[in-house]
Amino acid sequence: MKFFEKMLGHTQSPPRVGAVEILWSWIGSFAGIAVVALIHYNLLDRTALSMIIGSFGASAVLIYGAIRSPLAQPRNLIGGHVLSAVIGVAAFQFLGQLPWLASAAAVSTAIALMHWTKTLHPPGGATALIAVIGGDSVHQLGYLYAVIPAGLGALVMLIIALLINNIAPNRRYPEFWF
């Protein structure tokens, strides 16, 4: 019986945060993505907008909208898509002939490493999992997606966090570095 208690919860949802919090979020978010965006299309390809990966909309959701959080810190934020990206490729390359085993491979991977190097970043799983299932233009990419898109993406975000987050008197980012 108590293993099915656990599933009950034990705290009470967190109040909703107010409409100057929620304001800020959604300027954060709003020019991150646009940024990582115009830069792809005015250097890369004014079509695909492969640079805009769609772990970026949850770590949009971390680095804009839950600051203070440890899952969203510049060392998780950077490390997470970087080092999940590489795990990604790799299982693609060594297993990408067994996609159903490929992907669980990459995204396991890469939470293990995120938490061996403390960069436990819940968008990294996203972003191994894109590595194994992104088509080919994902795949032609190799180990450049861990430099493009998911690093100078995850970059972008970054400046833009420290940028925005900052402006308000009471919003504050990041929490620590390292």
Contents of the next structure:
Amino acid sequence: MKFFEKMLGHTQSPPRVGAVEILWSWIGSFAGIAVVALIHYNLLDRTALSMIIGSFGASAVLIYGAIRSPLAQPRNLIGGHVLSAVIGVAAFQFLGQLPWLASAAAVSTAIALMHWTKTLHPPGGATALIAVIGGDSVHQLGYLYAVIPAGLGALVMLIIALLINNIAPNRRYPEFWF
Amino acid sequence: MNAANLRECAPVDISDADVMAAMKAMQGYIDITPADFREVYRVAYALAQERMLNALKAADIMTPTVHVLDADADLIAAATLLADKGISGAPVTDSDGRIVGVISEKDFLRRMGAGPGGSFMRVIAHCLKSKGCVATPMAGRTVRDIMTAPPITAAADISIGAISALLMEKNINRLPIVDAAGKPVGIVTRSDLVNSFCMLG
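Provide the structure of the form predicted in complex with its partner chain, given the form predicted on its own shown above.
What follows is the entire complex, opening with the chain shown before.
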């Protein structure tokens, strides 16, 4: 009975943020994704490299939209993406013949490692998964995937976060570095 | 209120509405639900309270003993001293200076018809019903005859939390603090305790 009762929930959603916060979240994420996408489409266009992966959209939610969250801090952003990328590539290389298994192992192991290293960053799960399901262009990168796009993209997004999130007097980022 | 529910003294409780209002007052998205915040608050508050109850010892808050009564002193001298010094009680020592009891207004009141509760109003009622002053039978008696003995005492390193519990449990107002030889070195009264509790709400 307790088991089903727990499914009812027991508290309420936190309050809606103010209009100013919404505006700064919009500005920050626009700038962050814009810079990463510009590098991807204009600078790396003729190379086999890429700069942008889907999980950066999720990172933008945290580092521009929930900047006080422990999950959004630099340690988590960079650590979460790089470690998860390594796990994802390893999962593909060792278990790639069974894509369902490689996918599940990549995400679950990435979460475990992020917890263990105190770098939990939800988009890291996507970074690990993309290493498996991302197709040939991702697979050809091998472990370089952890540096470009995962590490470098996250670093560019971090720089934009530091610049944009500290403009408004009532906003500050980060809460901590390591 | 007894020692048991003093221990369970609840922290200043906060409601979900309080947490929601605080979250609204802070800029930015606070990544925690009101219920989780309250859980963190309750545990942290209990730890803080525990730390504060143990941080202060009797030695930090006691009044060093200045007024001690000899067990063989007569009650006129004892009552005069208490009145002159504006205190309501004092430790009682034997000829070696060791504590043998505590004497307070309650001990006098009890002999004046106040009953075991030591109520002054009971004395008034008793006084109005009978003829003459009810204190006179005590003339010629000594402190030893009416003091509370054996005394409840503690060492200087007792925490204020433990003192509160002891005062409540034994229903006493002052706790003499004694050294290893049993000689009084200070006294902690309820008012000393109230002063030390100012931060505990």
